[in-house]
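Only one chain is given next, in structure tokens, and it is the form predicted on its own.
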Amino acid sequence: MIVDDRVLREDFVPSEVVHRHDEVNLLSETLEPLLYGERPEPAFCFGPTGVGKTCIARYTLEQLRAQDPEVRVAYVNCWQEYTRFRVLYAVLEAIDRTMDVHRSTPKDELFGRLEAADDRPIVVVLDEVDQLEETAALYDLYRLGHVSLVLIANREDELFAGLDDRVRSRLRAGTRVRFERYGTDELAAILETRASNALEPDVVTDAQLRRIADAASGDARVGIGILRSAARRAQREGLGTITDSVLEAAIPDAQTAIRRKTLEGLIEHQRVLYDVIAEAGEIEPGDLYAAYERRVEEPKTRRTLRNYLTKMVHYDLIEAVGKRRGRSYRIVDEDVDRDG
């Protein structure tokens, strides 16, 4: 039944994309100048989860270098590498330079082997990079003028508010590339072009890529995954087609494994506050915090802590109820088990 596992992955790149053109004429646009030997401005990539933000970003990194292969791509998780020495180190291991670097080694060191590397441009793509606690490393990659920036965040002004004045100043002028929810048509057309390349013909119908498309309520990444949950539970089944009743079990199967793999990837101190919240079941931010600071050694900040907070509601692990004044927080779904 599934002929090409891999085109059901979350972090698959298409060779065409659908229902994304403006957005990647933009992003080439923007980052043409490369091709001349020139630095182009900084692009940000801007939307919702799930709606091909970082595919997009990918895609067109792929034709740039297809064009030009002397430009090299670091891409970097901020979700994961959230400090200035995590960024640094990222960037030097996508381009071959971390010979000898130990977590002992001086950031100040990272940054000469970076600003060393200037024989080729380089590309530094920082996704969730609303994530990072140190934005040194975002001016620290600006002012070498052979790397350039392309940055996904989910909102522009939840970004700009944490970053620090020097930084904010030199970003205020890059290129904003906006990404909506997918409609029903759109995600499903996503749909039959993934089943089409990983499965084999006739195994999933039209109106059962509908079904999924409006189960996934226009996030890619939550439709790419029901459709993958389903087709290996049919596959395991020995069934020749995805059946209805299939269908109808992957979707909540689907949106589980989604959200287990988000909470396993909170770090350390996201991670205790989602705990403290799903305790409570529903807990104000004076008391979130202080509980919080019980359970840490060496507490953020409270600015930290509502990015954090900002950024579990964005992928719908909890959800803020109320008014600044008034709000509190509960867990969307307090069936999933905790432990992950």
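Moving on from the form predicted on its own, please list the structure of the form predicted in complex with the DNA.
Excluded here are partners and other molecules; the one chain stands alone.
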């Protein structure tokens, strides 16, 4: 049933894009100066999750490298690499200059090495750049003449709000590529091409693909996750095709899979906080801290708990309603409808 499961993986970059030609064109036009040995202005990809920002950035850069293999590409996800050190390290790693780099190397050494690696241009893709905590890293990279930036984020206003003035003014001139949410037809078409490459013929019907697209409400990541989960279920049960009942069972699967994954990433103390909130449904900070302190043998400081909580809000595991004194925390709903 499954012919090639790589096609259904999260990080798969298709050889042909569907429904995003304008975005690809705009991005590659922006980066075109690289082909003439010039430095392009920064490029931005804005849009909600699952609309193909990362995918299109990778695709476009692969195309560019096909035209000029001298160009080096460093892809950095700022969820994981959120400090200046880690970002610079990740870029050096991508261009193979991490020899002898360790935590105790002097601060400016990383920058110095990057500066020295100016024999060939580097395109640095900073994905989820709004998660970057030390925006000095942006300034560092911008200062380097042989480095070009592609910045990916959800919302333009939120991204710029988090930057300091120096960085903001320099990046203001960049090109914006905006990604709109997929409609059901568009997403069904994307799923169709994925299915035809990943699965045996006629494993899934057009009506089922539309059902998936509808359930994913425009989020390609979720849609592909449902398709993958359905195909695996069907295969496990020894079926020749994806039946409707298998498909319906796969839908909640895929939606909770991401949440389960992020929950696994939490440390023990954070999970206790999560459990307390989950059990209460909604809880005020004072009660939350007290319940946590009762449940744990060596409780962390309340300030630390606040750091945990803001992180968990970032991860979309919980939400905080209200500000300061009237605040309370609750588990974020299972079926969030996006973009209120």
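Residue numbers count along the first chain shown, from 1. Predicted, not measured: the structure shown is a model, and the values here were computed from it.
Seen as two rigid parts moving between the two forms, the chain keeps L187 and R210 on one side of the split.
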